[in-house]
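Encoded as structure tokens, the following chain is the form predicted on its own, with no partner shown.
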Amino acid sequence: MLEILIHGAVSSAIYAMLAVGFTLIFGVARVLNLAHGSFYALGAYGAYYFTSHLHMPLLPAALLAIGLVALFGVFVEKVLVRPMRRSQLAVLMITLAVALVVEQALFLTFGSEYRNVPEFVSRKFTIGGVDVGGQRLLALGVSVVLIGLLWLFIQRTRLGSAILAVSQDPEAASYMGIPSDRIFSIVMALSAALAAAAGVLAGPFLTVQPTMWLLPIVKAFAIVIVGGLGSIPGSILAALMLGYAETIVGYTISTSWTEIVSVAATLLMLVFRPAGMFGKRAAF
């Protein structure tokens, strides 16, 4: 039972980072970003490249990778998404195209082999008789801290207040002198940075390959459907539910059945409660 609690918490934390970024950009800019999983993959590959090829220390490499992915997110929002924002279908297609281009670029650059992202913490810890990798515990702790800092940033700063205003009514916010386009770029940068951080933290104990973007976007989409599109508290709760449900299924039945959990949860929620548990328009 303790093993399920610990590993479920780690999975939930990674899922929460992915889902919070995904729902943040939807809650503020009303954009369903199918390239979100690519930010996760680029974070992991960036940390790998900077440490293995440029021989940088791990922490600066990780921070540089996250920063570059955030800038890439701003590029995607400004150059590709912004001109198409009035058409949800066009945004879906262009972000899907970005994801596929990133996948092919990773294939051409690194090949199809699995890559090993270095661990920040390589030793194992024993908790209540259960051996847990230090990297998993670090991923859990950092995820909680980053989500908490994001919450404080939104709730306690002037820029956060501007983001809230735009998420509630972009037109009224523009009349108050808040530059909506700039807010959209900032939110995309935050969203991309969270996904990249998840890739850096989870890369050492999960699969790192060019197609790794697909599973995170499926998980993030399932979580925001269950939690409610635009609701970050709902996404966090749904991430906990999904993470523990998959862990329980993996331990009691088989790990090959874990991927069905997110699909089943999405289908059931769409049938019985399409708005999700906490569905609303604003991000907070």
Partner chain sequence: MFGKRIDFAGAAGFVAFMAVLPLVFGGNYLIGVLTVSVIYGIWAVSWDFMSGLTGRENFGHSLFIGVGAYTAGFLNTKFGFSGWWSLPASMIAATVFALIIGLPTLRLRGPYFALAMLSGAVIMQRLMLIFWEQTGGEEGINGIEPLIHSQLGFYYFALATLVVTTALLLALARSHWGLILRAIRGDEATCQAAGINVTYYKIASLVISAAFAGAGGALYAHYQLQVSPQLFAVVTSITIITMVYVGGMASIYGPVGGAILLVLLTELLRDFGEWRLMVYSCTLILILFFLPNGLIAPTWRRVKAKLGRPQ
Contents of the next structure:
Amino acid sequence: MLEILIHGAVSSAIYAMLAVGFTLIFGVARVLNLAHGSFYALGAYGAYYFTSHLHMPLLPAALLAIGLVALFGVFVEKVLVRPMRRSQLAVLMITLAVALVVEQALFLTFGSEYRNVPEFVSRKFTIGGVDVGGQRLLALGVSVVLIGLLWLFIQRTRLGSAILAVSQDPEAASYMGIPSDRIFSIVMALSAALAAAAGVLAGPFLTVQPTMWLLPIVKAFAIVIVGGLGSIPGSILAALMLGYAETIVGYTISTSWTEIVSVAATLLMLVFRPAGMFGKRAAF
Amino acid sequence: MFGKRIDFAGAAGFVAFMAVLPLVFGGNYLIGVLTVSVIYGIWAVSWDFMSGLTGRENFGHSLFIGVGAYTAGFLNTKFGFSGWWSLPASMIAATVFALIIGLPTLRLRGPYFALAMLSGAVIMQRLMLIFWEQTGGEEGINGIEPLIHSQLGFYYFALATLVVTTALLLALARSHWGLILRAIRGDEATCQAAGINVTYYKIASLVISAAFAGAGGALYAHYQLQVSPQLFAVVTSITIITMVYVGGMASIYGPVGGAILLVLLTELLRDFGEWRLMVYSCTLILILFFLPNGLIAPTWRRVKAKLGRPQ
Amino acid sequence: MSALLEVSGLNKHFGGLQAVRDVSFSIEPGEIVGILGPNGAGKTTLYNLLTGFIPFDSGSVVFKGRNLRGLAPYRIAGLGISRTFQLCRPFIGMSVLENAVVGGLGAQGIDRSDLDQRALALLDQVGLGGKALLPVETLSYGDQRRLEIARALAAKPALLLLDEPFAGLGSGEINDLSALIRSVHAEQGLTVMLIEHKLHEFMRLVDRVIALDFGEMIAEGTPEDIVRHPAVIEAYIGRGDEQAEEQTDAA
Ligand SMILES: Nc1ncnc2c1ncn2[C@@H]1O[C@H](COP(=O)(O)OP(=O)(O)OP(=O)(O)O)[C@@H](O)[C@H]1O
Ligand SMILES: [Mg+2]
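The structure above corresponds to the form predicted on its own; please provide the structure of the form predicted in complex with the partner chain.
Zooming out: every chain and molecule, the one shown earlier first.
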């Protein structure tokens, strides 16, 4: 029972980090970014590469990886996505193509074997008789802190309120002199950095391989659909629901079924409540 | 009228070229490549019929391909049916799946529909692995019998299937039926105001698209003599979408050219085997940027305009 | 012969907003009826209720003796009610001619063998004959309005619902369009309802006006009566300068 509680919280935290960034860039720029999973993969691979090939200490390696992925996110947004923004499907196609290019680049560079991302914390903790890896607890803690900081940033700072303004009404924001293009880049950087952080933190206990972007993006999409596109609290709640649903299914049925849970949840949600559980009616 | 005659001449020339190619160069290797390219052609045309015309991009076309291929595999190896049952059976199976997934999801638009279909394909791929005792898991089903023992014979059969598929779908697309599908892409509310049962047409077009994709899947199963969960993979759908983009969306005939061109092109790059998917992805990006209307169909229209003028 | 369209006790609310309240009227075959009302009066909502695009809460709509409650929009259109939209909604990506042809593809029991010729003739009639093969995106706003009407007529409707057909048009164009509506009415005995929020264009065109305000019918009568009707004057004058101007415009 306690085991489910703890592991569910860890999965939920990782999912929330992915989904919050994904929903943020949609809410602000109306971009459904299928390359979001690639940021996560690149984060994990970055940490792996900088530590094992360049022999950097883990913390700088992790920060460097996250920073580079954020830059890559800005590149994708500025160079590839921006010219396509008139059509949502073109955006979908171009970001998907980016995801495939990243996958292939990783495959060509590192091959398809699993790679090891080093752990920040390798010792195990015992909580109420349940053994939990320290890295998992760290992932949980860091994700809560990062999402909290993001929330404060959006609610409390000037830049944050500009972001909110653009997401609520881009046209009005442009009358107010808010440079929406710059806002898009900033949000993309934040969103990519969060995904990369999730990759760095979860890398040690997940399989790091070139196709690792696909399921997270499907799940992030699922969470965001369930929570309502563009809603940050909605996606956090939905991440909790999915994280726990998967953990419970994993414990009670079999882990091979966990992957299906979120995908099936998306499908059901799309069919029955396309506006999301908590969201307003989105832009259908 | 003249335009139609040029179209017909172009089509005849293309079919003759495809038919003669293996006779001139020979070799089972080339025949194999051509067979695969022709099967991809069937998939691309069937994708274009529904997604290109109605503007709902289907990111899970591999669902219908996989269902068709597995149907062929099951019938042939587990139940001992002759391979000739595979084609009709796989079309029926794909139709059933199209109804199951289409009825609830087709009212969704754009990215939402794309995602729903993608989810459907991912679920099927996972189910193949979960129920490995029945489906053979990662390895899939082996020992499927060939449909026609001569490789060249099978190639001609696949080519004929492609020609029939394209001709049928092209005729449909150019009829009032196709006009309605394009109108649905234009504006659904106006369609309803014009008395058109939008849901019916969307479902019907998905069913038709799925049926031909399923038939292509069955052909593929009888070519590879084996099926695996990889058929359901997202990359299969993406490859097909890239081919359609190269060919020219909503033109129906364009994607045939796109499929053949891309399969042949990647074979030429065979020494860079690992680079195949990279080539596809980069092609897709370049096409999206520089040729948003595609390559084949716009070129053909230009040729036609040139030929039409001097008369 | 009974009425072509019989609406009684129609109600619709959106959340707390009563968009249409207890509206009853009937339309005789061959009439041209205007629906008048200031912005937000519920005119478009009324059309949406009549054509099934939005389900109504209570009341009934009977067309040619048939109750329309719960029918899908395409079924209602198929029975012979064609409508245009307040904001033009052409089929993007198709030619002008194709747009008009699609208009005739959904109606029940009409002969489709000569649809292409008929669509061309309709385009001629609305003054788009020379533009049949152009992509619809290239049409001016006024031309798009004409096309909407051609598309609606292609279904050979018994009742045509026009939603602000004159909005955004210059006075020359308005005269042309009025003449067009009058001519299809005269030639085919078509019954027409049209929405306007200015009386001006109505006056010479319609037989009867139904005035709405805040979702309620506030008056019904000949255009001459309506201009003088106290409730109508109140509805317009009570709304600040812009509407008052329109009212003087109308008088
Ligand atoms: N689908 C809807 N959901 C919620 N409210 C709606 C909906 N459609 C209309 N309304 C509201 O109902 C009221 C009536 O709107 P309607 O569009 O019918 O007015 P109208 O008379 O056509 O006005 P206009 O002259 O501006 O076209 C308005 O307050 C509008 O905001
Ligand atoms: Mg209105």
